[in-house]
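Presented as structure tokens, the chain that follows is alone, the form predicted on its own.
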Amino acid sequence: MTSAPGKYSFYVEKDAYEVTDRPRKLLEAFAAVLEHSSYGLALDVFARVTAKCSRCAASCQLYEATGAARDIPCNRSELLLKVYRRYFTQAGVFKARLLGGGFTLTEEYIDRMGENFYRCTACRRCKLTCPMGIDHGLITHLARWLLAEVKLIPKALVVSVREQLQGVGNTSAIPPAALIDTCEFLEEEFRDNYNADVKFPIDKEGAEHVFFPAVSDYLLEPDTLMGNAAVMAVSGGSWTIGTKNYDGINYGLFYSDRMMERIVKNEVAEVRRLKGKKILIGECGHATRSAWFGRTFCGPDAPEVVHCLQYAHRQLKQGKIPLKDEKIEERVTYHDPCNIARTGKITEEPREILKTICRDFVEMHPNRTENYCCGGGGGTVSIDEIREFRTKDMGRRKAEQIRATGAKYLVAPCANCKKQLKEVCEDHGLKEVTVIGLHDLLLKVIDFDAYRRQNQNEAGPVAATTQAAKAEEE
């Protein structure tokens, strides 16, 4: 276990066994990555044009919170670019041989890299203000992969990925029997609370969509799951949940492309096993972004990826989701998860849904591609021992955003963001704020009476009479 000195120390745990000669092993891994990937193209450009103007500091909420020079994005990126220039450019190699001395990669330097690169949430907001277009989030991503090859990884990330790849197939270790029990219980909840027959189809072959939420939803977010199922039911959507793989979480995205690739391939394999056509991702930002790598890792015939908000928005625009006349009366605001909003891929769909179902929707400022990270991005939300760092420092700016809206409901369509934002609200005294998913609100406004009438009309008079008789018997 190592930590850098200072108030904001971040503990990075090594793997179960010690790795010797880490500098040599890291350089070997670096060489392999450059040979077998396209990272070299980006690094070559970044190493040549990199500037230390520190404009990126103005958009970094970490630096805003700490004021530490090491937290300026370009200073952090220089840690990796310095290694690249010295060992993987002709000028760097020639200079070292000709003059001797100079920079040498050491054990201490690697520990420093581990400390600094895991302070960053990789939200990529700094890229918006870099005059040279340097993607510091990408550099953080690559640096963590190289550190992983010498076993310098936060323990929480390792444990989750191992459970997913070597255990029962998901990060929360939920066995298929428990999954089925949960889905059956939620079906009963629909009957008891909404008088609606809504199913969670399991292992249905030939469905258009195979559903992958964050598996934690099955444990912690029943209303989000019920909202997902309700939207699929009332819109007549074709979907299923696979018992071989039902977890959209992919913590490989946070520290290793090798791990990320294996998890994505398992996801695609489950769709093909069930003869499905598309991957339907639940309310989770990083699950969506990692699934978008399907065609990178599995070829051009990999299944199309659809986010559940995109699906719900399309069905709502087509008039396939019956809504009550009553709208959500409480004030509602929306948090943009970095992984789906930073590049502008999913920003308008959730807002159009919320403006349709809510009477008092207000924006946080800034928003969309410029919104602040929840403070727990890059996998740091799973590291409970740094909660104070995550919520008090990294989450301070987000807490200010939330408080300024005066909202009762904070909609965060991402499992990691929900966890982080609940803790941010708790630690900053925002007791009046309820953090929920967008599908939680959809569940409140869907008109299940209209859905029942529609089903009865489609079933015909004979089926409707039979259903009425059964209702009377009950």
Second form
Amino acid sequence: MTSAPGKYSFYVEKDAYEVTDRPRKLLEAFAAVLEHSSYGLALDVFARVTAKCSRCAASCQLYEATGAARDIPCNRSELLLKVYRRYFTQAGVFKARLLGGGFTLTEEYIDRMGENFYRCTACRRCKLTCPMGIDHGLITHLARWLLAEVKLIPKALVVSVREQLQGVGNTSAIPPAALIDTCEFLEEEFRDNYNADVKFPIDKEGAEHVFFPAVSDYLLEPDTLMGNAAVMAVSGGSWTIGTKNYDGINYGLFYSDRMMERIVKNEVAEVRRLKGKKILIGECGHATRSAWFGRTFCGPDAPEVVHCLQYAHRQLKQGKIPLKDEKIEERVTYHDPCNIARTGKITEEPREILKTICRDFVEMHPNRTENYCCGGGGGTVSIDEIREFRTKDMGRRKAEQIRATGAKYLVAPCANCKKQLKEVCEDHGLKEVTVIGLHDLLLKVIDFDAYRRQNQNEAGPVAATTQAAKAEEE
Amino acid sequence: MDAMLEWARGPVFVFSLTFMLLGLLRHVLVTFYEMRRTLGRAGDKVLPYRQILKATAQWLFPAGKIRHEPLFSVTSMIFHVALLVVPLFLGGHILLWQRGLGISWPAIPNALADVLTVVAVVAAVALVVQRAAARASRDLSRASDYLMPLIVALPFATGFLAMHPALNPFPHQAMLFLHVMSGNLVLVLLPITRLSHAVLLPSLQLVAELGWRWPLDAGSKVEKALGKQGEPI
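Switching conditions: you have the form predicted on its own, so give me the form predicted in complex with the partner chain.
What follows is the whole complex; the chain from before opens it.
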């Protein structure tokens, strides 16, 4: 680490150091969460059956790299289960009264929890190897929420959420005017580079899909966004970008259900404002997973969630995406973002697309539901001060996986994975690897000439105007 | 000694068995009730049942999971098979049920029971040795984690010696007493320790999934309970 950021290995806000009486506050929060949310049953059963068999250790890329006892998933989860047993089970309370002494939640213990639960990316790989089905990702998720109630949150996460909920309205603080500028600029790029008329429809009421990419894509990944827009355009998809809310990022998922709920509700509100039907998520893993919680927060009427890979895959299968004859020649591999792949929800769509458009597609091993996390999951990627931990410890296994494929393009359809993987490649000397979005590759192979011809034949309104304009020019 | 033996396999056994059955029944009922309650108030009630069933089946019959940790997995599986088969299907045990309650079922051959009994004891010791030998599990283990397999193996070891007087250096009646009492101990421990996974295991995958199924407005309700409405982020 370049500089010691203070008490924890990550920066926290100044007022985090000013919270007094944290054990009492954390326990109050714990009690409220047990009463009003659904963690109780899982904790109760997990606390009962945990057998400490250590199978999870072998599945964790962090433990594999550090070999430290505290990095065994089951050990980390025990930090929370111990608090649960002592304060929220009859046996624990009884034992403490009867025998006295024993475990007590202290300030130091809370610090230890803070440090350890941010050494987990909540990738949930270990859940697959636990005979008792203990979901260590769920425990990390809950523990971070409880820690947040005593303000123990990495500064990077809380600053983003503040900007999104109290500031400009998105995590990158891009004002609507700048968004519109960017979209117009990208439309120009389409005209200049592809001679194609591709629109980024803004605030179009009644569009089927309302688009929520990771907002950082507008700053960092213009090619991904152009790929998204191109797919929508050539397939004749109905979509729009809402100026009241255009950010799919939800760091609430990483530290507080309270924040997560507000962010998801804002997303749904924007879809309803625009009278849209579906939430279309860009290339972002956690944005997808948090949007999937729509029904949880807004009930069964919440809009359906479509991931842009699912959309593109369906259009490609239906032959609605005209492709050039030439394919991507370089070797391509695919990284499964945990948030969309771990439960097997989105694993085949990207592969079928890539196999269609690339000549040399190779798999990483293991893959799909058993993939290794990029090392920046759970929001840790945005914590710059722990880069060395992220790339050297968390990312070591991933770097080996990437190296073994010998790929030139590493496709990762997730803004967080992309940032992390770029840093992993840099820090592990994988200079020949380009980290890229799947839509960036699609953009390279879409046949815009065919799209233009098709538009002319159909003589739709857009095509007609462009034709008229061209005729005038000539 | 006879009186003590009668006491052990009379009232103490009846108590232990009842304690176990009621305790395990309580686990099943409470878990089932809580699952219904959690799902009932969840905002999103659509569960991936197929996936949950598949994961549950994979762990009830974990042959497919051996490859991750071959030695440990195989030891553990053998241990479990012996544990389930011998007490329930030993001819001698069935005879006791027949005498007491007049019910019976097919028994396994005594020779097989002998083999499985030795296997159970060896596997229990092997599990403890493996636990101590591997760094990760050593770092995780509580004292009870070492103790538990040995306690569970006790009725097997004593039962074997009671069945084979030629190998038994101790008085037969005393060994039989130890056998019955250690068996009673395991019965009592079943509902109140991690041994309760015997009945909870089929529910665990569903329980884990339900942990993510929060009620509508759970976040806002917690916010209100903590008096944090309107608090700046």
